[in-house]
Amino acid sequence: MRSRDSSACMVDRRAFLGSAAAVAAAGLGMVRHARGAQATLGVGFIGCGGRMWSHIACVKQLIDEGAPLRSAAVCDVYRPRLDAAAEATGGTPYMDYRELLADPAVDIVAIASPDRHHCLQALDAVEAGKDVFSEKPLAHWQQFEQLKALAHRVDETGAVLQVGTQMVADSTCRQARDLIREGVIGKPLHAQVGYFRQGDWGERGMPIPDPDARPGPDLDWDAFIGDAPQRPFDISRFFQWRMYLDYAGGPPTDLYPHVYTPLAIALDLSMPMRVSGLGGKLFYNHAREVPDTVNILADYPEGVTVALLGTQANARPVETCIRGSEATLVFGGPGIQIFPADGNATPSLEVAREAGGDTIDLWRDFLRCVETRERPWSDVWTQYGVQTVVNMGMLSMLGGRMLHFDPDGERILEDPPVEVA
């Protein structure tokens, strides 16, 4: 993502990190660098549900490979999950994530709590002097102000924040960016990407392990609610939270950051100019609140429109491509294919993928940046732009109105009603 200039209240992260004076002025950043040079870094895991076990496995693999890491602490608001994670890692167990952040043995924080908590827990971790690997989405669709605060605070403190959009571990997004910068496709005009799969991953994908679970010393309902609307305890909301708008957003927040982030990197996208979202609950019509089908269109000041498409009711994919004035760049074949703009089906150029990758490679990149203080692949400014598009798409779909982004005030604005004569 291309950072905005200071007049738009955006910090150029590359300039910031490249300036020794700026880093020296950020005392906390110097503390972080010194800490990164230590022999061993303690990892704290916040949110010990299904996805966190992938991160626990990644850290274990890295330790086995000789990385200077150790599992220092684990946290969950549900004691059975907490106890299982503590037994597997040997980390100190906490039910309150703030106690984990206060633990001096914790240097790096991995966050895989429900979506609503990612942004606020990451912000608190940054304030506590920790570097952060956060699951996507970086923020809930109602949390734009918190997202904005986190992006700026990461730069102010010199923190390293990586978001778990593991598709960026594939080198093709950076190779595509270089090709586009070289003018291979001319001026980028239109791009499309989608996430299509079949299955209701709320109720069916999130079983209730204990139907008798109730709030108490082993289940902290208030901590689960966080800044969401206060509601009486509901066992489905607690265990199947992906079904509910208070805590999740369906495909746009759960899935789309994966595919949109590589496209944002390839196109050097800034913040969107305007966004429209369409769709809804078109097939899975039961207790689920979140949509199953959402299509988002985003216009950018660079003069490119991006179509972000998807449904959870059909797994037939769409091609990921960027159409320019001179040619079309397609993610496919050996890695990248360039086709003539006239629609000719024979590629004029094929570029081999330099490296594939997955979550473990995203962790390797994160640890490298913890040491060097460089910008990670899925950094906070890239995710600020990606998440803003996702949030605006959700708000547009739910409100039935196109939304605009004000770059000077960093605000999301609604379209006024259109009067038809």
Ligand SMILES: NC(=O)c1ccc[n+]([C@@H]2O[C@H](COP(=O)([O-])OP(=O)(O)OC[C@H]3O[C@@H](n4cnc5c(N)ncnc54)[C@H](O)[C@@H]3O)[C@@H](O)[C@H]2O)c1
Contents of the next structure:
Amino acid sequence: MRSRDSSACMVDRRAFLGSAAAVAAAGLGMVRHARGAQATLGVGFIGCGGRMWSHIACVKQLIDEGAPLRSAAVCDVYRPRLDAAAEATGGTPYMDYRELLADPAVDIVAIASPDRHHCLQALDAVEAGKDVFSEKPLAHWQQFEQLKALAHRVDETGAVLQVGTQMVADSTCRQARDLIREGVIGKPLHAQVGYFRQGDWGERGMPIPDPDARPGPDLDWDAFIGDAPQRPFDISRFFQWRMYLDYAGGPPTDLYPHVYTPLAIALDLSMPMRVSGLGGKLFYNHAREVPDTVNILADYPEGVTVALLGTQANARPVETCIRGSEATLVFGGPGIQIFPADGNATPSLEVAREAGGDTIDLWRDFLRCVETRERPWSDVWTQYGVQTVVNMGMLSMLGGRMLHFDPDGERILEDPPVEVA
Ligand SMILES: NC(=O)c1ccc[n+]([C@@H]2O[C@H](COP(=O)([O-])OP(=O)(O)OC[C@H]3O[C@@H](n4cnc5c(N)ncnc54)[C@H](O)[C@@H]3O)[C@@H](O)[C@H]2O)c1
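Coords for the form predicted in complex with this ligand, given the form predicted on its own:
The next block holds the full complex; its first chain is the one shown before.
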């Protein structure tokens, strides 16, 4: 299995020369070259609900700044949202994302559909020779096999894939990684990170724009269901999908990738060795199925153990902190602080943050990598590791058991049942 440590896509592109897919995989710089120096890259937007408007705005801003982009196509399974996105962007509208992928005007794809569709849509986009900017989580918590397949296909094709964990646009995670590699804290042993907030506006608060909406030519329920269990149409499931385990997972899947990705970068984490998840629906007792309070513990073969904590009932944060054999590193906020390992609260070293950033900076990084074929900040191998921890944490919490990861077979394994008392 590949580690996430190399900086460029390792595929030997010469092996692909001669096939149409190879030309696409070799880089959109080449696509532009083939179309002429003035050519622009067409963006296809898949899933045009709330979040996609941020991506549409980013692309518009980048175009205004002179980036060689154009909005080429939009896709949604609900026609009012499709029409609104088509009108705003001028892109060709498609109800079926596979038709968008077949449109030769589309070179790169932005995905902001519900969680369950990210992995398969990204996989199909990569197979169609597109580079991909996908929202987090890269896979639904039941889709480990799809996640694994995507990671390997991105590698094999040389595609560029960025995941929308915008906190990695903050440079402190890469500054922390460099300090840790230099040995500033000794051997990393223990880390903590959390996502604490108050409110369920992201789940029950999702709007139902039309209470009379029904499946038909303007609403494709089957496409919304995808590979989830078949069910009769339910308007809450369609519009408020974050409340249901078939389509979402609560904070671990919706929010934890944001904070875990910078930590994974800082610690050069690859795949976990074993994971435990505890918690559940401890606060909200309405129809929502997904948990609100979850703690995940992950052990890594490198000898570091990580606590990933959070609740939606209380916004008191924990600092992102890595404890080493020689010192402690705290990062985020204004920069990095190093403290002595004996608990002394006076920092022994402070390093200012080099750059902040948000979703627009993830787009800039993505476009740079589309040209250079380097790995973007939130690349598929980083996310393979992050999402595996999240998925194992969910499966562990729901099943009430610790899980192991087999690095050779790349499989999630149950703990053997052993009588302990
Ligand atoms: N990075 C961030 O800060 C951030 C913020 C918000 C949301 N997100 C992510 O963006 C994604 C979308 O969230 P949202 O709040 O915009 O949800 P949403 O429900 O508002 O939008 C999703 C859209 O996808 C459409 N859709 C459903 N199935 C589809 C399919 N098979 N093909 C194409 N379109 C389909 C829906 O009709 C809807 O318009 C989520 O995965 C979420 O985690 C990320």
